[in-house]
Structure formats: structure tokens, C-alpha cells
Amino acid sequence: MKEKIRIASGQGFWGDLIEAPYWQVTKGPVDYLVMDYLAEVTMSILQKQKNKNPDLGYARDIPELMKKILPICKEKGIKVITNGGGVNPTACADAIIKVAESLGIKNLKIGVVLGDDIKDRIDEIISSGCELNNMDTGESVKTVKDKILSANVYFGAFPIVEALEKGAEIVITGRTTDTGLTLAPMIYEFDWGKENYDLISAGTVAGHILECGAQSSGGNFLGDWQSIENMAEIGFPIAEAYPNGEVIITKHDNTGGLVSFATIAEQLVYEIGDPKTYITPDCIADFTSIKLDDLGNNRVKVFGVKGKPETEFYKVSCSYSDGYSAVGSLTYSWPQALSKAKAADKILRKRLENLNLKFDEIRTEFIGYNATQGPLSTELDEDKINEIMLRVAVRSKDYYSVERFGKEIAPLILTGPPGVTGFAGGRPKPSEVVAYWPALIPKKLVQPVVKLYEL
């Protein structure tokens, strides 16, 4: 059993700082990269992106990236760990293999997670009398079922360890918790046993402190923002992690950012419910336990982790097709630049009702007013607003109605207020709205996967 081990943050969603993952394997000692890319949406998009390509449906930054790291990870014995392999991860394998193969690599073992995509499942779910009923409203998925994008089971840790136990340097995964990929080596690196809580629910936190990237290493941070170092050149946090559960979150000496008590405990109280009761299906990790010591120069430690049993249900994120939406913009100067927007929104508004044009929700926002804080914005002096952006966003079941409502922008240029321009990139065009339906399953019925590619 080893000491301790560094298992480093590369990614906090798909679309993050990507040079984040070769700053961690070369800027300093780490054993493990685990990167997140996954978030509700992201599946629905990579379940359309393989509709139209067998071949894909993982995030394609991968191959380029390994280009770039799997030298270096080969070297130095590092092995990587992600759930980027979205709704094809066999895909995503094959890419890596390519990769390889291009670079002269030889030996290398790939460990792929599959079971959780049950999308083609739903009529033999439902039979066996799991409804898959909405998290918050209670309804059947029967009610929705024709318009299912994806549909996929949140596993956690345990088929990541079995990856590792047979052998693998590269693990794959599927809809894989973002707190596993962080706790998988703990358990497989220091033989925590599965019904140990403590020692489960102390990886299961630091999972969620680095499952945001530099979320917790300075960036987005609430504090003293404005004192942090060289964000232009961030380090991502680094979970060193030792057998008895007690965990030193830091970042690499000569990178950015900052690990303190302020960043660690912002990111701690990160999307939770009841801090007493953290779900996952690993365990139940008790948030008010957490105990939190600042060593200063960029370490705390994180340590006095409670947990209990976890549940006998997987969480199921389904996607689904919900209508369609689109959004029209356009910038008002001053002078009283925000009453020349709000006429324009009331002239807008009256148009579209002329029309008769069915619409579920009809949302404006003044950007230099009230976008970020809505009926919370304090009334401001025209007289000292230089301009305001005029956002209108329009959903419907209606495809006519959307693309209607995109063909009524324009007109306000010559036909509304003055003083306005940024109308650019022609008339809004309607997009479909993937909406969101959380479910449970009993874990009865879903079976992980696990297969090992050699190279």
C-alpha cells in the first residue's frame, strides 16, 4: 500500500482551459489526472452528435490532448481517469488507441465503463415496474418517453476500480459520478473496503473539491478575487491523498491561483442539498463533518469525514426534446437608452400578439440593468447609462412561432426607438430545447461493464 497518492483536477467540464491537463502531468509529481467533462446537457448533445456519426459521442478533445500528454504519462507511470467518454466510450477508446499507435506506444491498457446508457431500455425498465418518475414533479417518463434523447445511469467509483484492478492505464467512463473519478484510486491505492463510509465519503469529498477544476484553486472565487496571482496561468488542485482518509487539497508550486481555507470551503458548499445527507452511489457523505485546516502556502487539509450506507438507486439523467427557442438582441445608446429598450420590448411584445403566435414563455432581459439580478436591480439614472442590450428570448412548442418571432428583430432597427445597432449574424433562428428529467432506478437493474483494451 502506498503512502499517499496526488491525484490532479485536469478538467472541470467539457469546454475548460485546455492546456489545464498538460500543466498537471509536467509542471510537477502527480499519479492520477482525472477529468470531468460531463454535465446534463453535454450528454444529450454528444447522444445527437452520435446519431449522426457512429464514431462519435465522447468529447473530442481527448485524442488531441493525448497527443499532447500520453508520452508523458507513459513516462512517468501516470494514469488517467475520465468520464469523457460521454455516451460512446468504446469510441473514445478507439481514438486513444490511434493515438497511440501514431506516437509509437506500445503496451498500453485501456479500461472501458459500459451499462450506464439505457436509452434503448426505457420500455423494459418501465415493464419491470420502475416508472422512472420525475425527481420533482412525480410524473411517468411514459409522458415523455417518445422525446428521450439520452438516458443514462450515474455509476460511481467501483467499476473504475476494476478498471484499475485489471490493469488499466487509461479508464473511460461513461455517466460516471464527477466525485468517482477522484475516489476510484483512493480505493484501489489504499484497499478501502466498500462498507468502510468514513474512509468512502472522506474520497467522495475531495472528488467534489476537485470535480470543478480551479473552481477551488482561485477561479470563480467570491472572496478576495482580486488578490489572486497569475490566473492567466491557473494551477488546477491536486487531492493528496493519504490511506487513513485525510486529504491535503494543493496546486503546483510555480502556477497561479490559490488553495486556502476560503477557496476549499466556497467549493465545498458547491451544488449540495442537505449538507447532512450528500448522495452518490458510493455512499452518503455527511458534509457538516468536514473539518478543514489551512497549512498555508497553498495546502489544507481536509479530514474528520462522517458517511453512511449508500442507497439501494442509481440516479438516471434523461434528456428530452421540449420544443423549440430562440433569442433576438439588440443594443440601445444613450441618451434614456434603457426606456428606448423597454419601448422597443413593448412594441416587440405587441407584434407578436398581432400575430397570434403561440408562445410557453416570453423572457426579456436589459443587459447593463437587470440580467444577473433580475427584480433585485436597483432603478438606475438614464442620464449616466452610456447603453443597454435589449435580450429577448422566446420557447415554444411551435416551430412556426419561434421562427416568426426571429423574423420581428430586424424591423425594430427602422420601425422602433433610436439609437440603435449591434444587430449582427442575420435573424435568430429557432433551436430546439433539450429539458431535463432526473429519475431513479434500483440498482437491481443496472449492471456495469468493464472491458480492458490492450494495445
Second form
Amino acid sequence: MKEKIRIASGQGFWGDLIEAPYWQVTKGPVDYLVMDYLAEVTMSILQKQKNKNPDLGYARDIPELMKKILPICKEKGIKVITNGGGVNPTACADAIIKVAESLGIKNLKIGVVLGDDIKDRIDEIISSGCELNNMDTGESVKTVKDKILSANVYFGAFPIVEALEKGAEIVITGRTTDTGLTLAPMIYEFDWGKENYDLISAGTVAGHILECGAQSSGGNFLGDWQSIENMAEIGFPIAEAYPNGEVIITKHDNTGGLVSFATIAEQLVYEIGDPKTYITPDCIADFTSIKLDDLGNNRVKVFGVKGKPETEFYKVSCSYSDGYSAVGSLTYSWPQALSKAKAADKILRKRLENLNLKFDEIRTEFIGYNATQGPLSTELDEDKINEIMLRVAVRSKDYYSVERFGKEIAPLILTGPPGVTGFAGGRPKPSEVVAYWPALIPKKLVQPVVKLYEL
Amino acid sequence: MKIKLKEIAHARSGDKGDAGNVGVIAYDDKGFEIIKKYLTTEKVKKHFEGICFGKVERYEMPNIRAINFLLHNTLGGGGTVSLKHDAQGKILASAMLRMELDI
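Same protein, different form: I have the form predicted on its own, so give me the form predicted in complex with the partner chain.
Next comes the full complex, this chain leading.
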């Protein structure tokens, strides 16, 4: 058994710093590179891409990235784990194999985790007695069944462990929890038992710290943000994991950013509910048991984590089409910028009303005044306001209403208050609103499938 | 005596469906004693009047000197449905730190 392993976070979301995975495998020693690409909205986008072309539906950055890092990973023996397979992990594996061939790589084993996509099984699942009731409202999924765009189960670490046991050097999954990506190599390397919930929870906590990339190493840090050095070359976090469940969070030497008690604490509270019950498919981790010891020099020890057995359910996320929305904006300048923007909003609303358009919601925000903090914003001395951006957003089940809204923004320039500019982007186009349906499904109704592709 | 929450704590926020979460972390033990005593559910609910339209849940995490708040019915329908500029509640943390505590 290895004495320790180093797991590097390479992406915190699809759209994160493209160079980060390359930095992680070149700027210092690591054993694993883990990359989280999937947010809820990503699944529906990928599903739409796959509907148009059956060879798509995965994070298309991956083949390009592999061209750059695969030779390095092969040479150094770094394994790559990612959920960027989206709704088509097999096609993602095929694309990587093509890249490997073009690079002249002779041997490569890619593990693929399938079975999370239940979009085509919904009728069967409902007839088995599970109505995938909405976790927030309790309604049956039948109410939105015909509008569903994607439906995926969140798997945990164990299917990835199975792929690693089969010899995979790269593991591509569909919907897998962000935490599972980091936990899996620890289970595999240290032979942790499924029932050793304290260890499983320790790995899960490490996964939570790594899952948003540099957000735990100085990025988006609301403490003393000006003290964070060299954010241009920010070091993404690395979990140095030990068989006893202790983990040291660090980053490569000679990179920017900061790993400290405060930066880790901020990430620990990110997007959590009750800290005593952090539920994943693998365990229920107790975030109030986590102990942090700032060792200095960008090293923070995470230890003492306690956990309980996992539940009998997987979480399911369905996305469904729920109408249309559009956002329009115009910029008003000094003098009286805010008054002008407010007047323009009134005129716009009156015109929309006169047209008898149907909206579920019309929302106005004044960027420069109250768009981010609403009623908490302080009143401004209007003579000191240089400019205000009027931002109006609408949502409706009726496509025509949203489209027509888009045609009512530009006219304000010649038919409304003066001192206005900023309409270079053209008419706002309606975009489809994708809503989410969170539900639970008994684990026995879904089986992960692990396949190995070899070159 | 009035103190600004910003002087004794930092924070991070994010989205959980239509709820926003705000974790407030005190810089030291003394600060944690203050937020434990004065940063109550009622105080937070009142602070976010006109922003949070649901209940507020409060969870203490003494291990990292933090209190996590869940603000229900806050994000205008949640991530992709919301028309808010800050649809994912990223700014709720900064908004929280504006608070003044009467101690």
C-alpha cells in the first residue's frame, strides 16, 4: 500500500481555467488528476447536443486537454478521473482513444461508468412504484414527464473504484458526485472498506474541498482578499491523502493563491445545508466533526472526520423545459442616471402592458445601484452616480411574449429618457428555461455499469 | 456598542435550489462567541427582508467557528429559472457582512 497519494483538482466547473489541469500535472508531483465538469444546467445542454448528434454530449474540452496532458500523464503514471462524460461517456472515451492514437500512444486503458442516465427508463421506474416525487414540493414526476430533457442519477465513488481495479488509467463517468471523484482513489489505493464510514467521510470532505477548484486555494476569498498573492497563476488545490484518513490540503510550490485555515473554512461552508448530515451516495459525513490544523506554508491538515452509513437512495436530477426568458439592458449616464433608468423601466412596463403580453415574472434591477444586494443597498447621491445599467428580465410560458419583449428594448433609445447607450448586442433573444426536478430513487432500481476500453 | 459583522467574520454563499446558503466564519474565538450569541435566526431573517421570502435555518459549526444559514425562497426560483442578476446567491455572503450587531 502507498504511504500517501496526491490528488490534484484540475477543474471546478466546465468553464474553469483551461490551463489548470496542465499546471497540476507539470508543476509538481501528483498521482491523480480529478476534474469536475458537471453542473445541473450542463446536463441539459449536453443532452441537447447529443439529441442533435449522437457522438456528442460530453465536455468537448476534454479531447483538446488530453492532447496536451496525456503524454505527460502516461510518462508520470498520473491517473485522470472526470465526470466530463456527461450524457455520453462512451463517446468521450472514443474521442480520447482517437487522441491517444494520433499521439502514437500504444497502450491505454479507459474505464467508463454508465447507468446513471435514466431518461429512457422513467415510465418503467414509475410503474415499479417510484414516482420520483419532487424533493421540494412532493409532486409526482408525471406532472412534467413529457417535458423532461435529461434525467440522471448521482453515483458515488464505488463505480470509479471498480474502474480503477480493472486497471483504468483514465476514468470517464456520467453523473457522479463531485466528492466521489476525489474519494475513489483513496478507497482504491488504501483499500478502505465500504463500511468504514469515518474514512469514507474523510475522503468525502477532501472531495468537497477540491470540487470547486481554486475556490479553496485563495480564489473568491471574502476574507482578506487583497492579501492573496499572484492570483494570475493561482495554484489549484491538492489533497495529500494518508491511509488513516488524514488529508493535507496544499498546492504546488511557486504558484499563486493561498491555502490556509480561512480559505479552507470558506470552502467547507460552500453550498451546504445541515452540516451534521452531508449526504452523498457513499456516506453521511458530519461536517461539525472536521478538524483543521493550519501547518503554515500553504498546508492545512484536515482530520478527525466522523461519518454514518449512506442512505438507501440515490439522488436524481431531472431537467425539464419550462418556458422562455430574455434579458435586456441599456446604460444611462450622468446626470440623473438612476432617475432616467427608473423612468425608462416604467415606460417599458407600460408598453408591455398595452401589448397584452403574458409574463410569469418581470424583474428590474439597476446595475450600479441595487442589482446584487437589493433592499440592502444604500441610497446614492444622484449627482455622484456616473452611470446605471438598467437590466430587465422576463420569463413566460409564451414564446411570443418573450420574443416581443426583446423588440421593446431598443426603441427606448429614441423614445425614452436621454443619455442612453449600450445596445450594440442587438435584440435579446428568448432562451429556453430549463428547470430542475430533484428526486430520490431506491438504489436497487439503478445499477452502475463499468466498462473498460483498451487501446 | 455596534459592530459590523464584516469586522469579525468572513463568509461564503451559494445556491441550493431556490434556497441560498450563507456560511459565516468568525476570525477568532472571541468573534465566534459574539456571532453565536447575536447572529440569531430572527436577526438574519430581518436583515434579508425583501430578499429572503421563506424560513431561515441556522446551524452552528464550532469546529471552524462558523454558523451556516439556509435562506429558503430567496433565489427567485433557483439557478436556471431565476431572473436575478445574482441567480446563484453568490453575493448573499457580502450582503450578510453588511449587518451591524448591537452587542
